[in-house]
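A single chain comes next, written as structure tokens; it is the form predicted on its own.
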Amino acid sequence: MRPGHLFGLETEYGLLIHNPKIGIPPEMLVHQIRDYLFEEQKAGLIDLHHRAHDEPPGNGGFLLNGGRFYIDMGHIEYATPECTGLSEVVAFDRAGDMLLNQTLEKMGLSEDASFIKNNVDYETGATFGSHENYLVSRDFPFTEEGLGHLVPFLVTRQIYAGAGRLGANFVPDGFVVLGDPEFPEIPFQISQRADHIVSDFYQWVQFNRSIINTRDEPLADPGRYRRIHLLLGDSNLSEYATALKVGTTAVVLDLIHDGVAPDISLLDPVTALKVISRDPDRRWEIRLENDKPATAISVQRNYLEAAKKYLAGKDQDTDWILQAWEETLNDLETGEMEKLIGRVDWASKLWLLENFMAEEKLKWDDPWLKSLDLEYHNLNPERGLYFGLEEEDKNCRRTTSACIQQAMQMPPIHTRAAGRAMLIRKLMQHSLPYMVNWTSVYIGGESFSMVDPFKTYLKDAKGFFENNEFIS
């Protein structure tokens, strides 16, 4: 039986220093920000224990909203709590953005530094991640054949889920070499992560970035669930793009589970990913496994038509997904880019850059454009270029500012994040030894298990805390 939708997002943030005179290198400042968030803002509980070989005590912690902040490979990373609806996951995604920006303000550093929600360091060529998590049942076809139905969709969804970037990245070992006629150097491409994906399937995250991560780590009852963990996508500023990215992916996973996904295979998925991202004419032409030509839009329409046939009317979220998906593909196909501003990040950024270039009479290699590219992703509403577009077009919103404010402090009410947040709040009122994980909480040597992500555990958690000896 297919479970209901449950998803979460993980974001690694860049930290941009505007004022070098503050004398704090970024790698040190992220630790100070983390400490301020937990110790001064009381946003949650800092870890008291090792979580992994690279996560010592104090590296991060769980939040009052049920999510988690921690430091990963020098970046502050935020994982949303478990969410069941599109508006909910968008609100909790943005709650992480706002918590970090608020922390900089309260530290008096908002003029000196900014968090950047992007995936590329233009100085080093490094990339940092935007990961997606989708819960599926244990009987989901978690094989190369089953997941193979997901690959063409993921390769082509960047046409509406990409965040856009200037230039291209050099990737060694023959994957993408600038100057290669197959991959011409271009001034702008639609995806930030495409250049960094080197295989279609791989188990580990850090050593071989793949289209689909095949690690089986459900973070739930392993007898009932699996977790699809994706790391090929870009970090989105647009609420509309985030909802469309997550929503269409969840719908396609439903089609695969039900055995009704389109039978499409790409000749070379990794190459197609880069070809689509780098196509300056945005025809997005690729080749199928039988060497027949196709386009990213035609592949997406195949998935859309299957979803309309089998899933239309399922619920309000699904009907919004199907409508938004079709409208976006129509606008992409007709090239009506002005309709995509505010809804598709790469199109919004390209529109801003091209208008600025025309006004200032600049060329694509002007370093000024790199600064503008980064400012598009700036999470400070006073500086971030995306926020201006959002104010002009309310249709790109999928949540409200009030919901985001609430999501900074309160968990989703329909998942185990509610029980986790309750225990965190109670622990913050008592001096007790603890260990908090996604699936369990340990207090005073006693364990409380939360392996069902669809259960709130509120009543059980309250009783666990109040009826054990550690409370006395």
Second form
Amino acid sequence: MRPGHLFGLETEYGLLIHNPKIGIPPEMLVHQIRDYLFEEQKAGLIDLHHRAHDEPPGNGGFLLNGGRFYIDMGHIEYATPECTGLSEVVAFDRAGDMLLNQTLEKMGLSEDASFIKNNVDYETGATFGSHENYLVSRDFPFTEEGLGHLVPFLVTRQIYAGAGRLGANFVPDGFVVLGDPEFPEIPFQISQRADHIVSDFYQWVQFNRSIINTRDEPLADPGRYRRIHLLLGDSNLSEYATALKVGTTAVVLDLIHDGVAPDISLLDPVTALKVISRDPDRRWEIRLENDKPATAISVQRNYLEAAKKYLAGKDQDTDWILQAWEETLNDLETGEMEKLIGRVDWASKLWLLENFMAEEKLKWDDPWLKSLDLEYHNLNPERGLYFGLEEEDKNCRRTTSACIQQAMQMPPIHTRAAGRAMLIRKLMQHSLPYMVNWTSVYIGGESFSMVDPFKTYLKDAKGFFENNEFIS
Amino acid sequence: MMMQFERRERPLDPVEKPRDTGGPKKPDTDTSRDKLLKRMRKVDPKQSERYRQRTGE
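Same protein, different condition: the form predicted on its own was shown, now please give the form predicted in complex with the partner chain.
Complete assembly follows, chain above in first position.
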């Protein structure tokens, strides 16, 4: 049986130091910010235990909203709690952004540093992730054939989910680059991560980044659930883009589970990912496995038509997804990019950059553009270019500022994040040894299991806390 | 003080969802453009050089 939708997002943030005189590199400053979050702002409970070889005690912790902040490979990373609705996942994603920006303000550092929600560093070629998680049932066809139905959708969804970037990063095909290769000039491309995806299926998450990550780590009852973990996407600033990316992907997973997904295969998915992203004319032409030509829009329309046929009327979220998906594809097809401002990050960024270039008489290779590209992703609302757009056009929003404020403190109310958050609140009022994980909480040697993400566990968690000896 | 927050929050979804206004509209780019260009001119042209991040996942 197919479960309802349950998803979560993970973001690795960049940190830009505006004032070098503060004398601390970003990878060290994130440790101070994390400590301030947990120790001064009381945002949650810092880990007391070793979670993994690279997550020693104190490396991170769970939050009052049921999500998690931690340090990963020099970046501060936020994982939303488990969410069941689109506006909910958008609110909890932005709650992480706002918590970090608020922490910089409270530390008196908002003039000296900014969090940047992007996925590339132009100076070193580094990339860092935006990960998506979708819960599916254990009987989801997690096979090459089943997942094969997902690949063409994922390769082409960047036309509305991409965040856009200047230039390109040419990752070598082999271990050794012979000669002095010449690379084409790419002034602008629509995806930040496309350059860094080098395989279609793989189980690890660094260096050999794949279109679909095949690691089997459900963080739930493994007999009932599986987690689809994706790392090919960009971090979105636009709420509309976040909702459309997560929503369309969840709908396509439903089609695959039900055996009604379109039967499409691409000739070379990894190459197609880059061809689409780098196409300056935005015709997005690719080749199918039978060598027939197609476009990213036509591939997306195949999935949209199947979703309209089998899933229309299922619930409010699904109907919003189907309508927004169709409208966005229509606008992409007509090439009226101004209609996409605020709804599609790459189109918004491109519009801003082209206007600025015309005004200041700049060319694509002017270094100022790289700085403006970064500023699009700046999470300080006073500085960030996306926030400037949002002030002008409220149609790009899918939640409200009040909801985001609430999501910084409170968990989603329909998932186990509610039970986890309740135990975190109680633990913050008592001095007890604890160990909090996604699927369980240990207190004073007693364990409380939460393997069903769709249960809130509120009553059971309250009983567990109040009836155990550790509280006496 | 923390206890008073427990389970008293209103549901996030869909009560607070913004009302749909009949589909997206093109923003009033003529009036917003100047404000945005002003914001862009304040950006330090060299800030990208200081953005040095480690590779993540």
